[in-house]
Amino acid sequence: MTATVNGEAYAPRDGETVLDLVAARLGRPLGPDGQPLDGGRLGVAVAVDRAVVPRGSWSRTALADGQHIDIVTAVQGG
């Protein structure tokens, strides 16, 4: 199984969800609601095949073969 994450090939594990992927990419533990368990802010949005996945759905959204996943981090600046 192969997907694309931010333009790079990625091989999701069986049963891997958007929540698992985001937590691994950010190196931060996340609760089932997608909120960081460290109490900090996340500032991340995820789209799968160009459709935004609400944070509350990350734990129920399994990764699948051929998907295009974009993880976007908010950046502040001027």
Second form
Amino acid sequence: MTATVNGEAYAPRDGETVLDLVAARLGRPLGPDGQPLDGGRLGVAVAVDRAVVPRGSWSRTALADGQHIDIVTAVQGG
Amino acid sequence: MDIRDAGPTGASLTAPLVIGERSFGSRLVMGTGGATSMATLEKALVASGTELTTVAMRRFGPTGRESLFALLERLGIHALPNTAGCYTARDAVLTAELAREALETDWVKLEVIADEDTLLPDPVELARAAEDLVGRGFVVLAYTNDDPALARRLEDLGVAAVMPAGAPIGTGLGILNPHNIGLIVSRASVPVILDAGVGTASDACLAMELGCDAVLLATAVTRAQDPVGMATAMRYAVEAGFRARHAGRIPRRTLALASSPLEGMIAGSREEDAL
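Show the other one: the form predicted together with its partner chain, since we just had the form predicted on its own.
Next comes the full complex, this chain leading.
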């Protein structure tokens, strides 16, 4: 199974969810509601195949073959 | 009367800038684009006195440094996500939705550009995106051309602020069409924020003198030789322009008008000299 995360090929583990992926990328533990367990705000959003997946749905959204996943955050800009 | 000579707005000098349901003490919106380091950016943001700053939405990459989001949280500055880089209404709407999810804000600076050489707004896609985003419950601050008709159209579509360009983004050319900016101001019932083209403090001051409610700038500060110094200058320029507008400028005249009294002069009149 191969997906694309932020433009790069990625092989998800069996049963890996968007929540698992985001927690691993950010290095922050997340609760089932997608909120960080360290108390801060998260500051990222996820689109799968150009559709936003709300934070509350991450734990129920398994990664699938061929998906394009984008994890975005705020950077310096106009 | 020249539209630029319009009198004071009647707003109190201490009146906050109100956009949507939020109030700001500062009328300078500082963008974060172009800063060479986060440390310099932080100092410039603080020096500018801004309470609202634009950010772009891009793919997350681990940096090991403090995120911009965390920096703004720490400084207590509201993040205004933009849709920079979008050429279509569809892309702008997706970017706005991602920003709403990531930053937990309904606010968006809507940018839909026509081409990369001018970075000027595409009016048709801009209007489409504005209508869609307003319908989705966003507070839309629309970056637009300096076109009074388009500004009015955007307002009719329900945007919370119109942000006409003084000149193309990053050019530092100042306000190329002050008459149009004055026209937009005179017809708008939502805040007008001069956005893009500011090169130095006098440009920001002029925008406020023309009656803009605020100024948005980034490059003029972040790419100045001394960003902190320029941020400070911009803070005072915006305030000076706002105060000057409030005070009401004198009308323009074609011929001179002496400010000293003509009575009691010690020198004789021209007629006496001739005798």
